[in-house]
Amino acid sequence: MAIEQDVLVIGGGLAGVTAAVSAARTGADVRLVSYKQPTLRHASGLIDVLGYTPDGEGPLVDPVAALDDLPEGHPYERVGEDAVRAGLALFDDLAGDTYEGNHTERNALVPTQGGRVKPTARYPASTAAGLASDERDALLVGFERLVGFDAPLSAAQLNAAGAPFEARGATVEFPVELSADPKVTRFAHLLDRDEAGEESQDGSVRRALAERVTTHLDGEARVGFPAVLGDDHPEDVRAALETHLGVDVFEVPMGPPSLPGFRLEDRLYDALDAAGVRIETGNPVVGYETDGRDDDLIEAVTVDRNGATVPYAAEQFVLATGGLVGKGIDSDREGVAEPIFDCHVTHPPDRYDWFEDDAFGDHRFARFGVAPDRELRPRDARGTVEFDNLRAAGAVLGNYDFAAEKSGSGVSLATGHEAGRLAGDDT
């Protein structure tokens, strides 16, 4: 017997969560199924809308103003400016005061771990004091055993890039004895608990860390740390360091695994619970069923649960399984495919045309994905809608290069919101 709901969302990343909440807000009964851990924890936690045009122009000051010039077939062109604004508004509602940037449509410039400056539309409150538009000098601090952040190198890169402030870098020993290559969560949990710091008279890890950083301060008005300042209590950790140091403190976004990503994931999954969305993780969707009379309508998907396939029926389905990295789009020597519904993915037949010899060239594989109509229903090679009750959102969509454009989060929010709203309205 099939498990039934009005809307079934497949995928637990930003697009899937957005689609599920959006559908639930229409009054629909929604279930989200996800096989793997959400990709949010591997992302920087920054919410990009559009940092560069497809031609590489940028960084863009106003991402919304550039939407009209995007080529036909781009996900933003499919859903339109209103959907972009609606997706951002939904994110602002879910993120609350943990994120900033909604006071303007202009991109903020956020320094990252490599000393680069990234244009982004929304950013964690923990990074706000570190914006590159701020002309106050900054001290960047790294930890001896945290290999993912070289503070002196990052500072040097920022200075070389012409940041409007002077950056210096220093590396300190974390005030708790650690293994040679500790996980980033180890630093965060020690700062959360704020105990066992033998270097400080009151046993506070936060105070002991501040004492070590103070010796490196030379008039800077702000201090940047790698983004490991707490997992459960990041606001308390940052506030304590600001009190002890007497300057503003900010986090520098890092690569995976990402504490800001973990925090955002927790926030969004709490929002799913609050919206009444039922969540299932750990079991893959392996196929689909039609009723045999109308192959344009999906009746159910089949989920592999410990070797047994279980049907999950719904009136509407949203595909938000990710792109090539997330295995929402698959490839082998025979070609490129969407593995659950076998939706069409346009690609050159010759595999050598999928990429360029130049490592930073215009690689076609970066734009592989399904091509939807304006209601986000995947279309076949002739442009015909494949299933009337299936919509796609996020990185499973094609015709854009989210890494080059810095548009991944924005596309997930805009298309996720639109796919969820349309699916909910059609139930």
The other form holds:
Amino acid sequence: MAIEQDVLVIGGGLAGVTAAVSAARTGADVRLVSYKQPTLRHASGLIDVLGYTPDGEGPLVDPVAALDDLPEGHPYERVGEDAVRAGLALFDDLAGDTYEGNHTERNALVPTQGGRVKPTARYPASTAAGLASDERDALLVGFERLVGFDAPLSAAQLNAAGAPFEARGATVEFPVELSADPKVTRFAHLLDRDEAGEESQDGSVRRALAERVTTHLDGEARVGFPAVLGDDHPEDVRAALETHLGVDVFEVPMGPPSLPGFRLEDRLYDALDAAGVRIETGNPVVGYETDGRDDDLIEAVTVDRNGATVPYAAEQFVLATGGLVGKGIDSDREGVAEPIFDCHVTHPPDRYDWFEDDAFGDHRFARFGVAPDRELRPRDARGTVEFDNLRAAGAVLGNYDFAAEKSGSGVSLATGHEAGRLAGDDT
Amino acid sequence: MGATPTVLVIGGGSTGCGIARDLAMRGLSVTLVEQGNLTHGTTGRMHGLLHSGGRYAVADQASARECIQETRVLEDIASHCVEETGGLFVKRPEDSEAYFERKLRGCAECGIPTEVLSGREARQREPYLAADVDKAIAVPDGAVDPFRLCVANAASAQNHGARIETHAEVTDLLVEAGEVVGAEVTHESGPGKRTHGKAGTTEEIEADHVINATGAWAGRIGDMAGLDVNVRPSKGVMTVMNVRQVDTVINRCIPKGNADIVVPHETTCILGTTDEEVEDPEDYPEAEWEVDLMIDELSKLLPVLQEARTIRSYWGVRPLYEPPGSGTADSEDITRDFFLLDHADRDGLPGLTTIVGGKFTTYRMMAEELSDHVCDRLGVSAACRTADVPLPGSRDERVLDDAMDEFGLTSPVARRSKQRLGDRAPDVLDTDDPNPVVCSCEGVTRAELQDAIAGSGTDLNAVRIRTRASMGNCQGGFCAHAMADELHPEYDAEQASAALDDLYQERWKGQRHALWGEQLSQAMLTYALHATTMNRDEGGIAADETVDFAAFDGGTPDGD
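Following the display of the form predicted on its own, present the structure of the form predicted together with its partner chain.
In what comes next, the whole complex appears, and the chain from above leads the way.
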């Protein structure tokens, strides 16, 4: 039987999920297809909107106030301030009480694993007690076998950065015998299950961990751990640690794989289910078909299912396949392309013009992506809309450097919401 | 007999470290100074081929004979640095049959054992070889880790009382009464191990004899004493693949040419190379066409390379030298032989000897010849022992297998650690402290990093070459910051930060030449991790502007 939807969303990251929910809320029948695991689990779980201007000015206190000054072609300029607010409102709705930050328009400064602070608009509830503008002293606690978060060094960096509190760090052995080299999920699952703690009378890992940390506490009102405090039951883990320690507990976001990223992914996929979106993962979209009469209208995309090419028809399509990391943008020695629809990607012809010599320079490659009109329809090199029923959202869009601006999640939410809404309205 | 004669060796590459070891073992008092970290110059920028001599067997048989002889020595004294991969000289249909026969004959004349393989037999050995490869000559080529070998020589020299000073640039030669008597050295961060952020100092080091073993930089040292040492530096590119497409060294069987060799090296393959004379050994163009040439030409031998992923490219400069008046036009035709310039005889300036030219494979033989010469000058009669005494790490292979299971390392990690550390593995890895893997790509543990830091201070690039940490697919994206963490608390936050910035920038330098396809995707992920998740591109300790913390969200009044 032919597969046919009102709206088909390609890509299962933050932008794709947002677009799917947004389209479903217009009443459309929506299917989401994603190939690989979304890059959400690589990300820290923070929802950045705009931390620095494209010129590097910042950290910005008020991200929304800075939107007006963004250059033409920037995704935020394309969709406008209302879409940014709508995207954030949708996120707040989906995330519920697992996220905070919506009580103010101001950015929060969140300590990172290396002891820098980063401006962000929404943050997991597990991070809330760690904000750098909070003046309470903090103890950071690392684990001997967990590399990438050296708590004493992180604390020293925070103090050197002028944070308005005193940070100290301590490194402890996790209170369960571990292999030399446990994965981050191992810590999380041990804390979820809360069994087999060696030192505590009731066998609670949480209690045993708290006992080890207590000996290092010296009047601090809050304790920060690397973000491994539970996968399925993070609230319970944190609450138990807070009870045992008698102080607030927070998580410091970590690099991939990221537990806050996993948790957000679970939450969002539950929301997709609740919105009635059909989800299909594991098969790549490899091409598209038009009906032969009108080349500007996509009739179906083709999905590779175990070697068989199957058409998925829809009225409207949303391209949310990610950027260079998610492979929504691909390249070889000769050039840069968007692989499914071959939408135009502006790039210098010589690949040695794609980068700067400084590792943190203003890299052209970081801004590779499709260039849409104000309804997020990708345009060709002459500025003409490529297909009437294709919109793009998230990191597949070009003309912004999400890493430098700290704008990745915000762009995904704003453009995902807008693309989904417009797609749904057009069916 | 009077006081122990003192020697100053300038240059911490394979030749300089080999000389330091040789002379220290003969009982001389040796100081070695190097402007960067060990292998900073040409040694750290070679393709890692341990020559059987096959490459020189037609055009330069003297070099070929030295190569096979020294390869046998290194397999013996440096087993933990050498991988006996074997090599093939591969003939394509359009390559000369006559040259193939000459190569075979030449190897026989030089004592290099060979075996002729049909195309089919060659492909059985290396399945990725092109389907139209006619035939091949198998020779005992190998792969060598130049970093490990160089560091082992330096460590051996230290064990024999030598002083090794890295990040110590010679800023002048001391000349008194028509004789070189030492050098003025500027320590980047004071004498001893490098420490980021520590102020530099200047030191005059006096010596009975000074040895200029600075390779492509030899002319600069010569200039300081008004000597003309005409080194002709020639650059070559090396392109690093993300996996080992071959386990055997693959040479193309042609007289000479660019892009004619693939060397398996640890987890990677290295494609080489070009040969272009340059003016300045530190400042020359690293060109896109060179990388493209490696991929396109070597794909004729290994078609899989056309679509394969490269993780970086780097360039090295050969310290080619020819005596005044030779006038060879093409740098490819300049001899690979080495020259010992005694400036007393040559220029009437005693106290200084320069060694230039030569090849990595024969570094030990060069060091021996130079050491013999210096000992002769200084009236020392001790004999060379470097061909017989194994280097630290290669002393006792039996130590390894017995001890490795004890360190709680999972087997691939243990195997890799063992290969790198040789018989030092038990000493390094036997720790009561937790010992997690810090660099997953290369399987490098905390204990191995701490051992390297003890040897090189805050210089994470020196730690990198000792351990291979940050040299795998992710090029440090996932481990560079964790490596810097290992510096704390011995070194402070500012030093750890500066060391991380140095390492990260060095890793970026080579990756720039591999930025398409998978590696561009990887580079974006690394950039996102370091800039987005860690915010390392903004607001570091050194930032001038202070942040107005109170202006930002301080959390909700009720906490949670």
